[in-house]
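A lone chain, given as structure tokens: the form predicted alone.
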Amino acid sequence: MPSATQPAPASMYRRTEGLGIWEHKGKVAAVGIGHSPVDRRWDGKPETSVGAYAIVALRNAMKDAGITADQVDGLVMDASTTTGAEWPAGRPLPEEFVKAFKPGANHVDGISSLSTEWIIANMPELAHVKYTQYGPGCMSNCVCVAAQAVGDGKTKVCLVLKAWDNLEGRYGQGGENAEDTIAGRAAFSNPWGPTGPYLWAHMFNEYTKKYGGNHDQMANFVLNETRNGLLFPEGFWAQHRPEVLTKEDYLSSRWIVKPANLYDCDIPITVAVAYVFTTPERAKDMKQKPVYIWNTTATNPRNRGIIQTLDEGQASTDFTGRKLYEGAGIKPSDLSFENMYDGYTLFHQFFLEGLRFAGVQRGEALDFYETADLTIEGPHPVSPSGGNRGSGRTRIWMHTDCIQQIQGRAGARQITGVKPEIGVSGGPMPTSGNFLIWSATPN
């Protein structure tokens, strides 16, 4: 068993411009996908815990790739799993859970966190894994770290895992948000709870002040995401609440923080997702068509103040777009489809404009949403995964969808308006995150 797992070093992330083509372009392939069941909250049973779902996802990914566990030599994952509902300090762990699983590095592993030690202890078939690494934050970090690790030769067949739990709560029910007072910087930036709706409502207002437009122009984008999410069989909405959203539903929904309404926000869920990454040589012997990674990049700008400004947000996504294209050796017109993050729908246009997808320039996204064909049948597929809004808050749907679209196995969600050969995904925020270019060919 490897020594205690550490977060990936900064050297594994491509953070700056001027680096040229990624040295591992086309030398890393995604070949397997594994999803667990998805739940709104945890019912307290061992078999529906985030740990149990992580094991299900990992085994499903290996099965999907057509490999056995003895072929796996790497595991990259994120140790954090919570969507904001912490396991209270001092609360005993459920007796049934303690009996069902071996402990990990953290006493709440399998319930509100995960460690590589816990995964390997409870998946004896992975006991021979030699390389482990954390990509802290979300699946976007994990896939970028795993891609670099495979490219660097640290692992030849790597499992990539991200899981989310929701326990019995909602967003912001634990940590400093559950305290009576807030200390430090958060006292100024987060006085009413989670910053997301407040920040992005503010940014959207600034955007419309500068360029014109209004919230109603978001409707086509949100309806398109909802439709695509209902075509994603592993998603929460498709499984549990297959509700068709109408334009009237969207426009008349209650405000969370004006102009962010109920349908501009995602919902937390419990789920786990895993992928298999490998080398092109080994991919030839596996079950699924390989999808090649052409570039990875990370963006983490320093802002002048506590709240990012509109100019800073746009500069950040422009920076991301330039780095993605530079490392992949492509231009905006080469993208077949766009699958960037959408935890709050009101910021997706920053990604769209930063990428210059379909030729959209700064200030043009709302008009594009309103007049262009964003559907999977159209010439400019936007968020064919359904994203967090259409499938549930995990930050993984867009990566799964990129792989499936290029493999031609997205089912009813399969893009038909264009040939899905090159896709882009990543997140979480326009302010910072990790991003990838995926391709049907190695070069």
The other form holds:
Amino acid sequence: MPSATQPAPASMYRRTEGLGIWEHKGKVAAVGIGHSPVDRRWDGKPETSVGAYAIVALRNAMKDAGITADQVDGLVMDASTTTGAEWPAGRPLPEEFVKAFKPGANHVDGISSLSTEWIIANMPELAHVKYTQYGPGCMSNCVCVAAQAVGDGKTKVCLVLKAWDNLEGRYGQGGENAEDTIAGRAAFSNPWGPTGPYLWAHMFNEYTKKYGGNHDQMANFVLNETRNGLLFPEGFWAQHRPEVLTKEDYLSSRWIVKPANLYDCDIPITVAVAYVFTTPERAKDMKQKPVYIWNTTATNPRNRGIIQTLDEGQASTDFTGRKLYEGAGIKPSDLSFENMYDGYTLFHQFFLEGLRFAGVQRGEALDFYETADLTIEGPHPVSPSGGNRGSGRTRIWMHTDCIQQIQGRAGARQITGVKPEIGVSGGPMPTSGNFLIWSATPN
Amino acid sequence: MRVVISFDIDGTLEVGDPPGPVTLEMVRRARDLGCIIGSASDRSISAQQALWQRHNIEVHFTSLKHKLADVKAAFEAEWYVHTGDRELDRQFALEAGFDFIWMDAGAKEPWIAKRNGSEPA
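Since the one above is the form predicted alone, can you give the form predicted together with its partner chain too?
The complete assembly is shown below, putting the previous chain first.
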């Protein structure tokens, strides 16, 4: 049974330049945050399934915002949850899981996918939800769609959800990669092995050829991410393997695809995260300080080949930066910190340069990494969330961190070098994704 | 016969991620037998050392998986063996001049027979 909920229509995304200030600037706020426990893999128990964790995250978000479920009238989420491994076709669902939950639109809902139908069936308290929408791909898409929906008046109190499952099995070796034949665009790339970090290793090579520099210059950035991740109590490494990474560890790690090494990649995990988005008026009655959204943008350029080139990656991130600033009515120097995506670390500098964050121009990011203070105590905090590298593969840490930093709730990770007033986050890719600007004030 | 045994961690040892079939008791037994033991993993050296310390096992070496050749250079032995769960373990072991044993076979402790001077069954 297909889900009745649809992916957000194109009209909900701001894709081009020249749109001016976002019509809902400062009229949408994030208030509550809810995280589930985080596990390395699913152990097969109903209570640790991605569905159960999604419910935990949603309830935690409502509790954090100080609202009851009957106040919620919207739900924006992503139906996909897999980090790489798929539930094998024909394999029966665990009996205990089937007993514990009502079914959704997809028979593997709650295990390796989610539908709005599954969530609502298993959370009867969400009886007043009238608006549902999918933001496909990752939390970056969901938060942008939810912001637009609240701004457009489709929902007043909206839950935003993204969950990830990590089933038994090797990362990225299921799905189409395990088939005898591959269809579509991947037919021109996957048979030759360029999956995972290949593209970004290639683009990083092109980058260092053009501007000079080398992989060793990534060390401070990666160490800073690891440190910030260990200060993120909701994250995988902080909870399960609080291992400090040294520069020597980073530089001596083995290559996955040279020049991408093991620590340039992230670790797949199981987790769910939810937020409460609402109007500033409703936010006044909620428990946490509202964090206002000043703009959203979507970047999805058409590439000329089967993989993106350096020129395309740079054009794309420049485009994203220009649109973000235009819609928010700000300039690069207005950003207190940046939390753009990092999974793989080797592409973060394309975002940094595209934003001109801390005045960093094209070709300058590696020198910036090497010589500047990137920490939360410094004048230009870079990836204070620690990103995927710091806490595991979710594509959400950057958003949670933006909200927590501006609310002053980031704990040991709280930015102290500057007053965290305006932040930016988004992803997943430099070449395509969804991005937004967060602020402590509505205007 | 002097024997060097390198244990991969994740997917090989019972305390790995995911857990593997080689128990810490087997590791201790190998050490008690006089084998030179240690780990060669993708985990950082400090993380490997912390793991062994946590389980109160004194190892002779900790190495990155792709640097097994350094282990070979550091210890004089008649038999060098690495046990692991991935093709990469096999590749790095063979490149470094180690024999390679898949983790399930490693859980049968073939080094006991080797150490005693007989071939494993």
